[in-house]
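So this first bit is one chain, no partners, the form predicted alone, shown in C-alpha cells.
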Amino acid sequence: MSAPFLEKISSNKSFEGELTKYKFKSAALGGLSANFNLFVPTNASNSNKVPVLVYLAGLTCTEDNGAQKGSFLGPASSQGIAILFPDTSPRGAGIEGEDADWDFGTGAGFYLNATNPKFSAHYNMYTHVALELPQVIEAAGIPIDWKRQSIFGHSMGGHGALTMYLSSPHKQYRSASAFSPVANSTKCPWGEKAFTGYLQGGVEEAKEKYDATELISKSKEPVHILVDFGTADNFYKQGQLLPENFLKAARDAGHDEFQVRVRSQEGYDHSYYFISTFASDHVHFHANFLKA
C-alpha cells in the first residue's frame, strides 16, 4: 500500500533551519486529515540523516505550540537534531459529547488506543505517534534517522511521553523527559476521566500500558528519564500531575537519580514560559543519548 501524500502548508526558516507545517490523510485516526510540525536542522541530508526528538503537547493544544512557544529550535538546531511535533487528538470525528468538555475529546487524546468503540475507529493516537508519523515521513524522503528517536512532553504530553517510552516493546525511545507530567494517570481526575471513556475495561484498562507510575514501577531494564514540574503549579497543587508517586515508584524498582531525575522547580507554574525556561536542558538531555 503506498504511503498517503504529505501536503505542505507553510514553511519558516528557523536558526537556520526549516520549520514546515505538513498535512495528511491518517489511517490510524480513521481517514480523517492529521497536522503535523516537522523541525529539520541544516546539516540535515540524505548522507547524514539526523536524530529526532518527538514532543507531546498538552489538553487543549494543537501541533503548534510546542513549536511556537517552547524554545525547542535554537537548542535542537545547535545540535544537529530534528523534531516532530504532532497534533494533540484527532479533528474532527464528529462523535457525540467529543466537544463537550475541553478535557476530553478534541485537543485531549490522551496519546492512547481507545478500545471503547464509540472512540476507537478515530482516537488512535499511540498508532499516529509511534508507528503512523515514523512512516509517512520516512516515505516522504525527509533525511531523519528513526533509529535515534527520543520523546517529550509536556502536561497530558508529558503522561504520552514517558508511557509510550516504558511500553514501548522494541525500545524505540532512547530516552524520556517530561515538563509538569500527569504522572499518575490512573490516580487522577484528568486520566480516570480520559480512561472512562475511551477504554471498554476503563482505569483497570489503563494500568498496564498507560500510567506512567505503574509502567516504572514494573521496569527492570535500565532508564533514561528527566522529569521537571513548577512548586507554584496550579494542576500540581490540585493533585492531577502526581510527580512524587512516580518517583517513588522508579526508586522503589531500583532506578537511581541517574535514570530517573525528578527535578522541582520553585515558583514555577504550568505555561510554556516554565517550559521554554527549561527547554535547553532537556533537548541537551536527550542530545547526550540521540548522538551516542
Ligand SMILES: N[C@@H](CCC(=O)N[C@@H](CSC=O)C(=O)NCC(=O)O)C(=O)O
Given for the second form:
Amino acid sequence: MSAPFLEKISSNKSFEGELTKYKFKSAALGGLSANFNLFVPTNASNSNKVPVLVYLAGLTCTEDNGAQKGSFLGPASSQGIAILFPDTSPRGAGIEGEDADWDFGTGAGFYLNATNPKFSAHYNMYTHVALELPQVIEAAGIPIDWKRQSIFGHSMGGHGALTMYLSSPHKQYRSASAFSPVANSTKCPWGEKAFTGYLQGGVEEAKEKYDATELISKSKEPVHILVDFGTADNFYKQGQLLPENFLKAARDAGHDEFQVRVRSQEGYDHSYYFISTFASDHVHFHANFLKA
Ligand SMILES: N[C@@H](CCC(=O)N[C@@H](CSC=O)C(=O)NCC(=O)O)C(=O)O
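Requested next: the structure of the form predicted together with the named molecule (the form predicted alone having been shown above).
Let's see the whole complex now, leading with the same chain.
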C-alpha cells in the first residue's frame, strides 16, 4: 500500500529551522483528514538525519498549542532535535455525542485505541502517533532518524507520553517527560469518563495499557522519566493528576531518583506559562538520551 500524500498547509522559519503544518488522510483515524506540525532544525539533511521528540498536547488542544506556546523550538534548534506535534483526537468523525463535552470526544482522544465499536473506527490516537505518523513522515523523505525518538506531553498529553513510553513493546522511545500529567488515569474523573466511553472493558481494560501508575508499578527495566507539576494547578488540587501516586509506584517498583524524577514546582498553575518556564529543561533532559 502506498503512503498517503502529505499536503503542506503552512511553513514558518523559526530559530533557523522550519515549522511546517501538514495534513493527510489518516487510515488509523478511519480515513479522516489529520493535521500535524513538524519542526525540523536547520542541521537536518539526508546525510544527517536528526532525532525527534514527540509532543502530546492536552484536552481541548490541537497540533498548534505546543508549537505556538510551548517554547520548545529554540532549545530543540540548538540541540539539533526535530519536534512532532500531533493533534489530540480525530476531527469530524460524526459520532453522536463526541462534541458534547470538552473532556471527551473531539480534542480528547486520550492517546488510546478505542475498543468500544462506537469509537473504534476513528479513535485510534495510539496507532496514529506511534506508527502512522512516523511512517508517513519517513515516506515523505523528511530527514528524521526514527530510531532516536523520545516523547513528552502536557496533562492528557503527559498521560499519553508516560503510557506510550512505558507500554511500548519495542522500546520505541528512549525517554519520557511530562508537564502536569494525568498520572493515575484510572483513578481520576477525566480518565474514568474517557475509558468508560472509549473502551469496551472500561476502566479495568485501561489498567493494562493506559494508566502510567499501573504501568510503572509493573516495570522492571531501567527507565528515564522526568515529571513537573505546579502546586497552584487547579486540576492537581481537584485530583485529576495524582503525581504522588505515580512517584510512590515508581519507588515501590525500585526506580530511584536517577530513573524517575517528579518535581513539585511551587506556585505554578496548569497553563503554558508553566510549561514554557520548564520547556528548556525538558528538551535538554531528552537530548541526553537522543544524542547518546
Ligand atoms: N475547560 C477549559 C479547560 C481546558 C484546559 O485547561 N485544557 C488544557 C489541558 S487540560 C488537560 O489535558 C490546555 O492545555 N489548554 C490549552 C491552552 O492553550 O492552555 C477549556 O475548555 O478551555
